[in-house]
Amino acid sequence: MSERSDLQGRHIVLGLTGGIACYKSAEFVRLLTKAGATVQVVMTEAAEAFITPVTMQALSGRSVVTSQWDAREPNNMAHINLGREADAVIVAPASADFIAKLAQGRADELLSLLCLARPRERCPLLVAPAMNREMWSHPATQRNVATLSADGARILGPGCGDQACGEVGDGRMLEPAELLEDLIAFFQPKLLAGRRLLITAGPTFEPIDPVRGITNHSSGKMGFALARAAAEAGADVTLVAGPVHLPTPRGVKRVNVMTASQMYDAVVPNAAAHEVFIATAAVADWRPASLSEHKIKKEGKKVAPTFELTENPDILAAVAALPKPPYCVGFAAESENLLEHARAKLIRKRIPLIIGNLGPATFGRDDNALLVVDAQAHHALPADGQPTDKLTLARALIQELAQRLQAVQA
């Protein structure tokens, strides 16, 4: 599968200030370029004490700019030109001193100059703090960060964990992959701003004994992609996840469950507080009527053990039957007759929208092809019916969902 190009055509100015987190910035540049962006690195004098311009030039493919007096600029106005050419300026790492400088509007070197001179209406400023935990928690730093936010800057992080000084706490710079995800999300249209979404993802696991159980092949990748796409679109997202080993998307609240009953308990009492419920989880239809206290042994037995099954609660139907249900979106993973089975499920569950896909063709994969079905019509996603990556599909579904929500409320 080819690399995603989420930042294709974007030009990013990356500013580095003094801090050991500069080593992360090298990897960040590599990720930005892999995502399709062009990157112009600007370094303060303090940053050069931690990493060389040569390194950043090699990774970005562009000469690094370090001085407002850089004579390579025809008009000798690097602080003006850099901001005019950029889709965004991101300072990572941003030291406590540099944050104070930005908050006060001081501009005594190139990076602070271009941050001050950038056209604010079209060139946003993103700031990734990186400092000792005591410096981060100091009231002066917190005042400065609040001022930056009030002035329109986006603060990314900081993270929490081990610090170079040997202490542990808030203040470390986010990891490069986290910064990349946040930057990509920043550019996504905020189609669901202010809305609350509840999403289920992954399989459930119904234990037979302490070591065995009934489950399925669902990887959870589609549900996690939808949670990420919804958060990118500005939604407040809660993700109820079955037993999968996937990282939680940035900005998403995650609730881990194991069984269908646990998922029911996590979803149904809370569903009415959300505007949208998307049921991507492949919930087991049945569970053993009783759980063996110990592992069922096979030694000396000629006949396989048998056990009675009982039906699990229907989570989607229960949410759709609430007095004031959210807008419900179901998923139908079928092995044949996709449209027929998807539409039958739509009617049976009494929901406005269902997304069908061929389960054996997508379980565990990074790509998929979907069929979007409502009471009146259906269409393929993508339009050509060819599989595409699940995040692209998720973003397309979120766009369509936003349009449908607007139509319902019109």
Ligand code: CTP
Second form
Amino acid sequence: MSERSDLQGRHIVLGLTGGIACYKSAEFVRLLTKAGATVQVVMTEAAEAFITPVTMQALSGRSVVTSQWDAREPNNMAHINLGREADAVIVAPASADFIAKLAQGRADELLSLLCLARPRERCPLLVAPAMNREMWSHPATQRNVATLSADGARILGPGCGDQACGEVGDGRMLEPAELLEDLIAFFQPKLLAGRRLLITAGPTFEPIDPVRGITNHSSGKMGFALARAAAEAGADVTLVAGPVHLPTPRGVKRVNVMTASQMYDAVVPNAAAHEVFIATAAVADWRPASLSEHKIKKEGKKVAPTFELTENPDILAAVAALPKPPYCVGFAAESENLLEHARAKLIRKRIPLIIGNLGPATFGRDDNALLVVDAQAHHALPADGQPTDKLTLARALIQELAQRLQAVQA
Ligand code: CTP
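The form predicted on its own done, now the form predicted together with ligand CTP:
To see the whole picture, the full complex is given below, headed by that same chain.
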């Protein structure tokens, strides 16, 4: 994905407490600033045992604050000033001890002091725990984390895996890229809060024999961007993905499939439990009528083999034909006469909304230009028709979808 500035204009206070994961915070600062944020680093004394303020200053471009007695503040009230300027305070890594301190509302050094003193209604607190698995699973820590959540803090992670101590389990801090994705999502409007969305993405692969098959150029990027944008908007998202090498957006449930039939089985029986179904997948229309058990050999053949094809089930049409279908959104990848073909598909598949795009111009690319078509009207997205990156488009589509859902239910 091209470089984005999703945090442009945001001012973030990043608090570091004592933990080996401080090394990840250095990378996190870089990602935050690359995403457009300004970052003020605040470190506890324990954090300074793991990484120096010099490193954090160089990466953030600002002097690091470590003490509430910092005489550089004209009014000597760093704990008040820092929270008033910030759009969010994020503590990463947050040690077990620091979480305990926050849960109790203690304030014996600058970072906990500013967390307590910040204006809670406009400066949220996000906490990324980082500790050994036994410390994380300890009832005292779990109790403290629950208290912190109940007090309005957002807990990010922790992740699971290898730990610095050599053990394996829950408690490691999320990776910097994951923290960034969670923070960006945190700032997105929750237009689909509590809604259940089902999305298909990518190509399907229809095997001919154990080593060959029929597929297409769909990269899955648009569907994955939509899944991310929907999750950012607060939806509960299940993404049924054909064979693509894309990371799963944070918070999205992913079901991997290969063939159109597998995609059908993963989607149709579950579709009614969702409020929205978005079919971005480029499903192969046909598959070989029979699958060769062994590789079809060239050796000894005078003429090239021919294959009989059989039609795949239409997943979108099947979902739209359910007795109580979710709100169905189709995609039409065309090479010409976009509006005409898109509208014909809308009618044929009996769906309320279809998104047209020019397949050859978008497959595999990071940007796209869409045509939003319903039974009465159509409009370009973006409005000027100029290709825009797929995540920006996906967020705009999610916004439009949220409005349409409201209108349907009004
Ligand atoms: N679709 C589907 N199942 C299929 C074929 C298509 O769910 N077996 C969905 C796609 O995910 C997309 C929409 O239907 O949302 C349009 O797909 P497309 O292949 O462009 O439409 P077809 O009906 O196959 O029309 P044609 O191939 O003639 O363009």
